[in-house]
Structures are given as structure tokens and as C-alpha cells.
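Listed next as C-alpha cells is one chain, alone, in the form predicted alone.
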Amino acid sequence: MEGFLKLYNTLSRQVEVVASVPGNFGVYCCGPTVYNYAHIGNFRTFAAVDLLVRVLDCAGYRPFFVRNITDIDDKTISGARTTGQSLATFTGKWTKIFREDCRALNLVEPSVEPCATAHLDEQIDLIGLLLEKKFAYVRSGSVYFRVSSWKSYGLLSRLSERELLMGDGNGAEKENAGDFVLWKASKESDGEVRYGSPWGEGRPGWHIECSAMAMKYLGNNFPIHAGGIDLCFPHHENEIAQTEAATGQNLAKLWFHVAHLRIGGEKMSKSIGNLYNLNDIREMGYSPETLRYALLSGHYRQPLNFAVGSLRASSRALGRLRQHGLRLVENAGEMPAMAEKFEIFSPLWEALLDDLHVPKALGLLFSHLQKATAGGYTASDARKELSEWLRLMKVFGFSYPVEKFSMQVTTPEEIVAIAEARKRLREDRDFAGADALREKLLGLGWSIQDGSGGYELARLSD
């Protein structure tokens, strides 16, 4: 393995080493709840996540990667019914999107994304050992999680009792305030969204989806379970309850949170206006993988303020990324095979495995890049720093990296046309089409990165 890598355990409240395991090495995130367009605080998450699972494996843990799809709640329900369609269908096409963007912000394809509707056995199983185990109780047709009978409940969030007892509605059918529900029973609104249970007609609770599913593709005391700081309580801390209670095993070993997105130094809300998405990125005029840098150049654990001037900074950076990139090839004068390890890099990516130290690395990446303007290239050192430079965008994540670029050639007359075409649609904000011109390109065998100056078109290798 190329290092062992640091996180912080919020369970722990500490720095540990991540040991690896034999075999896959089991991630879980929670995924989105799909009702609408998921906006640029959840992908915060997902592209922190995307790059644990990156470093992970250039590091050689071999990650088994689980995010989960949660198409069934209140506000999936709702949304069904007022826009007259069955559920499968409306989660159908709001999950469609959400891979689009993640495909966009070029984020890894999960191992396995199960959603929670296919996996309602597994559900009514884990809360029926649950009921047997007096962990739960039945109350009109609902079931519901005995809190009290959990003594290490709230240990992960660290919360007062009186904060954990505040409970998520339903009160007066409840034991006590801070039971949380496993089975809602039926109600007239959920309209035809309604399963079979021993305990009547309902559906699943929020918290029990993820049990169920991460125990089923990871098994019980797997590597690391992800997700927003803003899952902690009640979710994350309610899926341990339920999953160790009925199991008697930890659910993972190290919980990785990821801190809130700000907009302009204010939390994301829709009554301010500023819940923004990748398509109000693009018609700011800025690419997925512009927003893919913003979100991932600060500390995880730190909040990160975003503003149009973070858009800005990005795609300058990205300029320069590239720039450098196709000055290695150029000079290198032959494309090497990707390095199996980092020399060159080696303190950045120490920073890397050091709690994921985004900023570190930058800062050190850039560093670099500032003395290797200054002097030149042999060939062999251009060819050497060049095929660590493509582990490194892969680790990264940035699209279009360099190792698919062959040498700069003249630009024919038909690409140039399409550019052009595609510049003029992003002026009059048609960016389905522009996106559509940018995939016609790709299909020719050319990439084009937009910038503040404009777009620079590369040539793709065979």
C-alpha cells in the first residue's frame, strides 16, 4: 500500500489510522432523498466523499463504495401525488438527474446504489428482530424505537438529553418523546404509497432504510459510514441504535463527517434564495468540474463559504492545472504510463492521507507549479513528473486529465465550428444545448474546457 490513511472518527472525537482490511473495504453514504434537484451543499458531501473513495484507492485499500438512493418519504410522497404520477416514477426521473449531475461532476459510479423501495424485506426483518428483542413497540400500526432501552444512545453526537429527547413528531402515541419511528402506519395522504407489514399497512422510516442497506452490501462493522455533519443527529445516531441493538455488533468503524456549505456566509435556504444547483452554476457561466474544485479546496471539517468569486478562483486554478499538464506533454514528447507510486508528489500526497488536507496539498501543488515555470523541462524529467502528474488528476477527479490528450495538432475547420456554435448557446443560457454540442465534440475525439477568457479545445487520444 502507498501509506496508511488518517481520518477523523467523529465517534471517537480523534485522528486514527484507517487499517485496512482483506478484501473490498466497505464504504457507506447516505445518498439523496430524491424529490428535486439536489443542490451544491449535498454535493459538498459527495465530492468530499468522492475523493475519500479516490484516495483510498491510489492508496490500495480497494473500496467497496455503497450511496444509497432514499425514494420513499414525506416529501418524495408528496411530490408524486401533486404532480399526479406514481412514485416509481417521479423518484425515476429525480434519480435520473442526480446521476446526470454526479456524472457531470465527474464523482465515482458507486460499487452498488440501492434504493430504499427495493429493499423492504430486508427492512421489516431488521425491525421485527427489533420487536422481538423489546428494542421496539407497536402503536396504531406503527412501530416505534424504545430509546430508553439503548444506554449508549448519543454517543456519536455527544448532544445534551434534553436535546436528544426532542423526538420527531407523533407524540402522543409514543412511550417517551425521543422514540424515533421504524414503520409509519398508513395515513389518507400517502394515497396509494403503502406496503404490507405483520404490523398493517404503512412504509419504512427514514433511519431504518440505511441500516438495512448498508447491512446487507457491508455487512456489520464495516471500514467507514460518510455523510453532511447535518446527519449526525438524529440519523446517523439513530441508525446505530437500531443496527446494534438488533444485531449486537457495531454498524462501522469510523464515522466521516462532512461540515455545511455557506452561500455568501449565510446557511443555505430556499426563503433567502440561494439554494443553488449545477444548472444555476452553468448559467453562471461555470463548468461542473469549476464547481467540483470549489467544493472540494477546503477542509472537509471545516465549513466552506461559497461565493461567485470562489467560481472565479477555481477556474483560474483549473487554467493553470491544464496549462501545466499540456506543458508536461509537450515536453515530455511521448505519453508515459501512469505512476504506480508518487515521488515527486510525495508531500502533497502525504497531506492527502494526513485527514484529507485539501488546502495543504494545493497550496503545495501550486507551490510546484511556481518553480517549474520558472526553469525547463529535460524530456525525461518532463516524462517522469508526467505520469505522476496523471495519478494525481485522477486522484483529484478532474475531468478530461491528461493522459487522454495527445499532442497539440491543428484544429480542423468542423471543430472549430462546433465550438463556436457552442459558445453562442451558452451566451443565449441554452446550456441542454450546449451541453449537447459539448458530447458531439467528445464523440469527434475533442474535449473543450470553458474558461473566464473564453474555451480552450484539446485533442483526445485514440
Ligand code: AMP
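Residue numbers count along the first chain shown, from 1. Treat the numbers as computed from the prediction; the structure is a model and nothing was measured. Rigid core (definition): largest C-alpha set, two forms, superposition within 1.5 Å. What changes on going to the form predicted in complex with this ligand:
- Taking 2 Å as the criterion, Leu442 counts as shifted between these two forms: its C-alpha moves by at least this amount when the rigid core is aligned.
- Once the rigid core is overlaid between these two forms, Arg54 does not reach a Cα shift of 2 Å, moving by less than that.
- After superposition on the rigid core, the Cα atom of Pro63 is displaced by less than 2 Å between these two forms.
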The other form holds:
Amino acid sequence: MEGFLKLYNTLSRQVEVVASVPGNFGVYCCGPTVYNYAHIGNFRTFAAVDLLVRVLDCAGYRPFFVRNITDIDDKTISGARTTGQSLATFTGKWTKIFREDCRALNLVEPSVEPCATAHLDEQIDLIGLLLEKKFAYVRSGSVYFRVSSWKSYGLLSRLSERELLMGDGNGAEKENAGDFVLWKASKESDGEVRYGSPWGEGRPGWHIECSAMAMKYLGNNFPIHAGGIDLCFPHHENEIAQTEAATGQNLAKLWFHVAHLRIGGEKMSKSIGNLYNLNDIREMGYSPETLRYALLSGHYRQPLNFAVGSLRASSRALGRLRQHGLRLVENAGEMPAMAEKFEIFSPLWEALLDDLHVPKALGLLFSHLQKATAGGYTASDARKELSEWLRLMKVFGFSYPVEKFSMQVTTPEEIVAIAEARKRLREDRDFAGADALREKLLGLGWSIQDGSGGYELARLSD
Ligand code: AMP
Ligand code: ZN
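Could I have the structure of this protein in the form predicted in complex with this ligand, to go alongside the form predicted alone above?
Now the complete complex, all chains and molecules, led by this one.
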């Protein structure tokens, strides 16, 4: 282990040392509802969780990362109906687009990305258990969780009893307004989206999917459960109640919540018309990496105000990082292996280990760059720093600039462009297409090798 991570736990309202666990370290993040483009607020949460996973990985925790796809809810059902598509075709399309956006933002692929419709049995079993233990009841074909039967309801969100029991207005037949739905009886507007259950045809409520999938892939009492702050109540409170009532064990040890992205000081919302997605950012002339930088640059627990000016500043900052990477590559004369621990950047790494303090880490990074600009590098100093630089850029998810510039020192842009296109095809599992590009490269006099750290291009001798 290279140092322990400290994180704020919403459950205890304290910054805690995160203990490692034997084997894999489970992290669950509530994923997107796939009915439209994810907006950049969603991506703030996913980028912060991405940084968390990268820091865990770098520190030696061996993260096993699960992020679900919510493919069944009112919005996906109504989207499928409006477009005349089946639910699977409709959500499949939006899932694919979401994954493309994640790749563009260089978000680490989850170890598992389960979706709700593929885990109906697990959800039905969990609801069955709750009924058996009398934590739930059936009314008109729907099943509800009886909040009054779960004494520690509210422990996570710490809302007042009045707020906790206010309810969402749905389900007039409930015993109490604050009870929440586990299984929804079919209604007219669900169309063909209906599944069989011991309580009749219907579909699962939203909260139960995360409990069922988290438990299936991570067991009980797993290390970290993550999501945007708006999910703390009711979603996460309900996840805890369902799982813990059914199993008698804790769902997760630490609850990690990301504060919201705001636009011009306002909440992002459809009605205000200030919702942006990744394509909007591209249309403004900024790259996904620039957005990634902008989203990561604030502390994850502070609301982040987004403005076009912050993209401009992020683009400049990334430019300086690229330039420094390039300078190290040129001075080093060769690509060293990635460092196994930080020495030069150890204060910066400590800042990341301290509740992911990105603003402090970036401050240290840029003051390092300022000092470095003043002095020169010997080849061996440059190699040492470059080896740590590679590790640091991997933690931030900005390894790409170094890769790109290190190749551009010796490789024509046209060849790099083909290699990058081939990499994207391989990521999309289009191996035939990737092979065709390998042939094309060979024809142009370049061989390409794939390794764990990416590809390597080599000029064929004449
Ligand atoms: P959804 O697709 O609505 O289920 O949301 C996916 C994730 O994005 C959840 O973790 C939300 O908490 C998070 N989220 C939604 N809006 C924002 C926002 N403005 N800023 C940060 N995270 C958000
Ligand atoms: Zn969830």
C-alpha cells in the first residue's frame, strides 16, 4: 500500500481513514438513467468517482468497481413509447452513447456494469425477503416498504421525522405517506413493459435495483457506496433500509457523495434551459479532456460553478501540463517505466490521499511547474520526474497528453491518427476493423504492438 486514503463519510459526518480489505475493494456507484444524453452535472459525479477509483488503485486498494445502468423507470418507459421502440432498443442506444461519452472523458471502465432489467430475479427475491420479515406489505399489486418498521431510518440523511415521512405523493393506497415502493403494479402507461412476480405483473421500483445489484456483486458491508449528493435522500436512505432490514447486515461502510455542478450559480435544469452535454462542450470548441479537467478541479464536496470561462482556464492548464510532459520526454530522451511510488510529487499525492483534495494538489503541481520552467533538466533528472509524471497523469486520467506527445516526437501525426482510430475500434471490440487499420499501418511502413499500457508504434526498417 502506498499510503492510506482518508475520505469524508456521509454516514458518520467525519473524515475517516479508509481501511483496505483482503481481496478486492468494492466500490458501488449509482449510474445513469439511460433515456437521454447524460449532462455535465452527471459527469461531475462520475468524474469524481473516477478519480476516487484511480486513487484507490494507485494506493494499492485493488478496487472492484460496479456502476449500474438504470434502464427501467418512468423516463425510459415513456422514451421508448414515444419513439415506438422496445425498452431494450431504446435504453441500448442511450447506454451506448453514455459509454462513448465515458470513454471520451477517460473514465475507467467499471469492473461490472449491471442493468436493472437483467437483475429482476434478484430484486424479486429481495422484496420477497422483506415481505417475509414484515418490513413490507402488498397493496393492489404493488409492494411497499414500511418505513415505521425500520428504526434506523434517517441515519444517513439525518432529516427530521417530518421530512422523512413526507413521502413523494405516489401510491394513494400506502399505509403511510413516507413508505416507498419496492414493486409497482402495472399500469396502462407502462405498455408492454411488465414482468411477472408473485404479486402480479409490474416492475421494480428504482431503489431496489441498487440494493440487489450491489449485494450481488459486492456482498454486504462493502467498502464504499457513491453517488451525487441528491441521491442521499431518499435513494440511498432507502437502499440502506431495504438491504439492512432484509439481511441484518450493513450495506456499505462509507458513503461518498459528490456536490452538485451549478451553472452561473444556478441549479442546472431543463426548465431553465442551462443543461449541457458533452456534445455541447465540443460545439463550444473544447475537448472532453478539458471538461474532465474542469469537473475535477474543484473539491468534490464543494458545489462547482461551471462557466465557459472555467473551460478556457482548464484548457490553458492542460496545455501547461502537456507542455511539461513534452519537455520531460524530450529531456529524458526515452520513456522510462512508470514509477512505483511518488517522491518528487509526494506532497501532491498526500493532498489527494487527504479526502481527494484536488485544488491543493493542483496548486502544488503548478507551483512545481513554475519552478521547473526556471531551471534545466539533466537526462537522468528528467527520466526520474517523467516516471513519476506518468503515474501522476494516470491518477488524474490525463495520461493521454504524455502518450500523444511522446509519440509525436518521432511519429508523424497521420500515423498517430490511424493508431488512435484503431485503438477506438478495439475498445468497441471491432477487431476486424482494427486489423484492417493494422494492415494500413504496415502498408505505410509502421508496425503496431498492443500491450497493457496501450500500443507501441515502430518504424519498419526499409
Ligand atoms: P441520474 O441519471 O439522474 O440517475 O443521475 C446520475 C448521477 O448524476 C447521480 O449520481 C446524480 O446524483 C448525479 N447528478 C445529477 N445532477 C447532478 C449535478 N448537477 N451535479 C453533480 N451530479 C449530479
Ligand atoms: Zn442507486
